[in-house]
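One chain comes next, on its own, written out as structure tokens in the form predicted alone.
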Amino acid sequence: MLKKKLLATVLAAGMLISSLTGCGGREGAADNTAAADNTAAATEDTADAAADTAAPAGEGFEKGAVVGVSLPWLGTQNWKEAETMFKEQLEAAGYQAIVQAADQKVPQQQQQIESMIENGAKVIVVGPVDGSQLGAVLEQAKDAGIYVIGYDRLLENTTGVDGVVQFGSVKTGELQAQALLEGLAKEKGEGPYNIELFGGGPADPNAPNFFKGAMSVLQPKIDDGTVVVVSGQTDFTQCATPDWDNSKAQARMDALLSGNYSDKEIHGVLSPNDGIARAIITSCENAGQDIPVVSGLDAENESVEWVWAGRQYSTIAKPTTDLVAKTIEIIDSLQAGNGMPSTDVTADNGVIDVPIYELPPVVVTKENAKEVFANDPDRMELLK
């Protein structure tokens, strides 16, 4: 639940002052501490006033209510899966689903969310194009009594968010870097190893966290000379890939190879997702390089096949079905009047501490692919 602070001055017969702190969000609960017995009644009245500033607790809403889902785009397999799964599973659960994608355009996403508000949505799920650019429209949703759940990405610089469902983003980066180092040791002999670093789209709040997690693992190896970033480009701003665009990643890789590897072999590349990984591998092959050890993310079908064939060393599985299921679990809790589930994880979005419902990512290599996808018949079909 969102954390809110309330300070009230209570005048009673003895002119004693009570201070109270309310933790509530949409449920509006408050913990009251009285300064003296003769102010207890006044304190209770003040707590009631605090509860009135948020949506009443336990109300819930009708089962057939409208639930909006605003996705950033459908340009990768995980977002396409999310579109299909949300529509099918929300409707199966009895909700009226409005599922839209914004084609990586912030104004389009703002308009879509405004339309969902106008259509009476009780909950809006938002996978933001840019997590920092939706504050005004999310505040509008909050003022209308609508719950807002961030999906896969943090909603920043706004109080208009009740929680975020995502896989651990820093942990994801750590796993990518660990897989890169393990792959280098297995496939490239003894170091030092020549590597390059790629980050995701700078508008995505997960992207710098992926990079941060990866660098927490790689920086000590850079410092001791185990790995060498030949280009010297080690800052996220240098390594980011605008819009997660595969063609931009491939163009950057082409430039890195032509500028730094005319007489060197590249041994490994930190890649933030599968589409970029495939672009990097294609660039290396075009340049006549042996395929380097390359990380990835999302376990896209094509990259699962490449991992199985030994072309891409690793990916990270973040099953869309798990994210969607967790999100609908929260929606069901809200519908039943039980509010947002409890969680021990929060993230500072620049304005408030946002509850995070965090799922564990899993690294996938050829060695463990069948184990990871044992309950995923579609991806098991790829491992033949």
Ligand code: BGC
Given for the second form:
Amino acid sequence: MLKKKLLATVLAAGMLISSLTGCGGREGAADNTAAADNTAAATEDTADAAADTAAPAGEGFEKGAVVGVSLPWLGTQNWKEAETMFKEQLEAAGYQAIVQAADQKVPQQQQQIESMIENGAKVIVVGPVDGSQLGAVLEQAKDAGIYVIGYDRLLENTTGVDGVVQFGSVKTGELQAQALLEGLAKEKGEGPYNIELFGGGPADPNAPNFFKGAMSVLQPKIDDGTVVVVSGQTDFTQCATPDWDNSKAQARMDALLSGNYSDKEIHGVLSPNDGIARAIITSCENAGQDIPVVSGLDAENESVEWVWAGRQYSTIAKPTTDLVAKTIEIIDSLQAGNGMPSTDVTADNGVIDVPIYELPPVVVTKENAKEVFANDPDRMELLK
Ligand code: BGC
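Could I have the structure of this protein in the form predicted in complex with the named molecule, to go alongside the form predicted alone above?
What follows is the whole complex; the chain from before opens it.
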């Protein structure tokens, strides 16, 4: 009901703006199949998409304005890089940057966003601890005329979001599973292959999407017997890793090995990111298993070294530089009074269809690492 009313209003506004500005991105997600595939809930409804990709151009604001950045934690390399890059680059562009991390605690993140509102922020960038728990404070920000941009993760169940910058999350999972199957065929001889599945933190909207993408590739191979999940644990809820905590993943892997693999070899493991991949590999080594084929995500320095050494099969590059650059490009557009840039991709956040600025994740194995990191001198340095 609420959604219908809201959509009607937004649709009318969108049509008005579109006729005034001839704004791009009118085709909607349904026409952009490749992009739509990459996003969990990329909408099929062209009317909704058209309504929401035409964010009104605002009046702009002064160049030295306060910009807040609220990150979920600093527990993986990507978030630490984001903290440093946002501080340096926002300040270099003339903004006053408030960059904070919430240590995986929802109330702490709510308070940090409230204080950014009180400090007169014109834009708040949010990577949520829990995608669905910030609705009220983000709506408070919107009511105060502040732009809210989701960073790396979707902001769910709220009207208080103007757009989200992220790497395709379902696509990420597909790439992880494809790399796993490729690695099994290359390194573990003829199947069937014994595998186990891991997911990320259940509060992070990316985690179920990574898993969903991976299962779309793996389920047919489970069904035809190419791979066998020996524990039988194939639901996201069974496989998730609370808070993306590597030590919890390692404890689950220890239990899976002692409960199911005393007389069997484990050939492969689906891992949602690099920290969890290294925990899984360590667990297998401790149990005296040969190292299985393990996927990853983030191209963390340590995992790039492990991929190069043949200890972790794959990771996925989702460069923080690109995500931060895209976010700052949007902030500059808002500052100049040009509003949110148009985009063809949207995701249903449970209340509205949110414009998504989507970047492509790239799988990395030992074979292509030098090509993928050709323009990343720090990571190239690790490939020696
Ligand atoms: C990010 C990953 C990260 C994970 C844990 C996800 O939302 O996309 O890059 O590894 O959170 O911090």
